[in-house]
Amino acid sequence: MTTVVAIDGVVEPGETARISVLDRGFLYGDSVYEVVRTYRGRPFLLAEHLARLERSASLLGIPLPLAREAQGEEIERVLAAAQNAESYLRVIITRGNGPIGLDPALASSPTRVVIVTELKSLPAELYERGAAICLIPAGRSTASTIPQGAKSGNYLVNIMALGAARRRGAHEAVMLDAAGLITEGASSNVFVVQGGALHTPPLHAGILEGITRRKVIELARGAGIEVHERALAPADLTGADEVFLTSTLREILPVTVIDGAEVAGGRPGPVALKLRERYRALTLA
């Protein structure tokens, strides 16, 4: 495995890359950041990640060391020294360093990072017989400490429930809000087909906007199947014909277990391979 990093633009072998330990993206999760792989070697949706980036960045008051179009050719010149077949990027963009406070004030010029590793695929067994996940109350919506849209760095949500749901030998975590109902995956979005349409949890329930759940709407609604950003509850979940999860490393990912138990027989279902059909062919176009 081929790890390169850039640091502001300085590309290094990842063994001997290193960050100053008063950077607030260290010191406070204060970074936004996006993933990113790329199919024949090539980054998929970049200008799609790369916009949500700068939105997650406006909404943090992050102020971006790069356009759009110079943060795009730093990736290109990270990935062509990883030289790996296939790639997992992860971009970074720190408030800076400075003395150690919460006042965003005490931050120097931002720190940007880039990241490229080589890419790690899901098991073909685990799409052919389906993932299991645990439904983890958060207590709140997993967004509510940063605002609304906002891809930040700070995820200790996530990764609690996340160690939670693998202790109960579960793939994903699935998380719950104050009220109950469902949000997001720990790094995942969640739909379920019932009755033929597709529905997932809206954005305002307080969950990010993912890339591949955005393209998977695109393509239900293409494919004539009826699309519904609703409120769900766990019973939506278990008592559904189907569940998937939809992430940039995952793709579409059926879920066939909730909480030890069997659901959507067992088995996954023709409207997630019929959509996980449709993106493949989309990252070969």
Contents of the next structure:
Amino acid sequence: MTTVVAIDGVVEPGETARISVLDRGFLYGDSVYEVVRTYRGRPFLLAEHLARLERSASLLGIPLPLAREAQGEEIERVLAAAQNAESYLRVIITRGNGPIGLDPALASSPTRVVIVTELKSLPAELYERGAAICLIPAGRSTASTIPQGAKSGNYLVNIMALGAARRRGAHEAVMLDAAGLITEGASSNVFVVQGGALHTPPLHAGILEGITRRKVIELARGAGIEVHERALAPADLTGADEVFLTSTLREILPVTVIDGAEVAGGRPGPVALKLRERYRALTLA
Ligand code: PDD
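Mind giving me the form predicted together with ligand PDD, seeing as the form predicted on its own was just shown?
Time for the whole complex; same chain goes first.
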């Protein structure tokens, strides 16, 4: 497996790449990031990911060191150096180094990291059987914690939720807000199919606007499937015709078990399958 990293533009092997312990990304998770994957060696929806990176950075007041085009070129250089058949690609911008202290003004200049490593696909069997999820009360970000919609490096709530779900043998944690409503997965968005229509929590539920979520909504509408962004309760999931997760790495992953009980007849459903086919077609276009 080849891992290649660029730190502030300097390309080096993953094994030797180092960041200062005084970097605020390390000290506080004071950073933003994106995860992109390649299809046929090309980064998929890179412009959308870089646009979200810009939004996240702006919400946190981290100045981006490179313009979008230059950041894209740097990513291409790291991809070319890694030479993987397919790559997982992570771009991280931290607020930078400085004397220890919370004050963001202590940071000198942002640190820019690109990590490229070989893509590990999820097992085909997971898509055939469907995934198990657990619903975890997590009270995820509100406007007063992490600015809504920012993909920040601070993932502790999601990490704790995923840990709880994995201890129960589930693939993913789906987090509930303080009112018990569905928000999103630890690293995914959630959809249900009910009466032939798609339903997914709205952005103001405090979720990340997934790039895959947006594509799936477009694809569904293009296929004449209605999409409703509305509050979902646990009963909307357990009583749904189909449940599925979306994310860059999962694409569209059917869910067949929630909190240990079978849902959606225990089998991946036709709407998720059809959308996955259409999504796959986009990746090959
Ligand atoms: N995470 N919600 C959260 C909290 C996420 O971390 C992610 C993705 C998503 C789905 O977004 P997208 O469709 O743009 O991948 C939703 C990435 C993949 C990660 O952290 O690994």
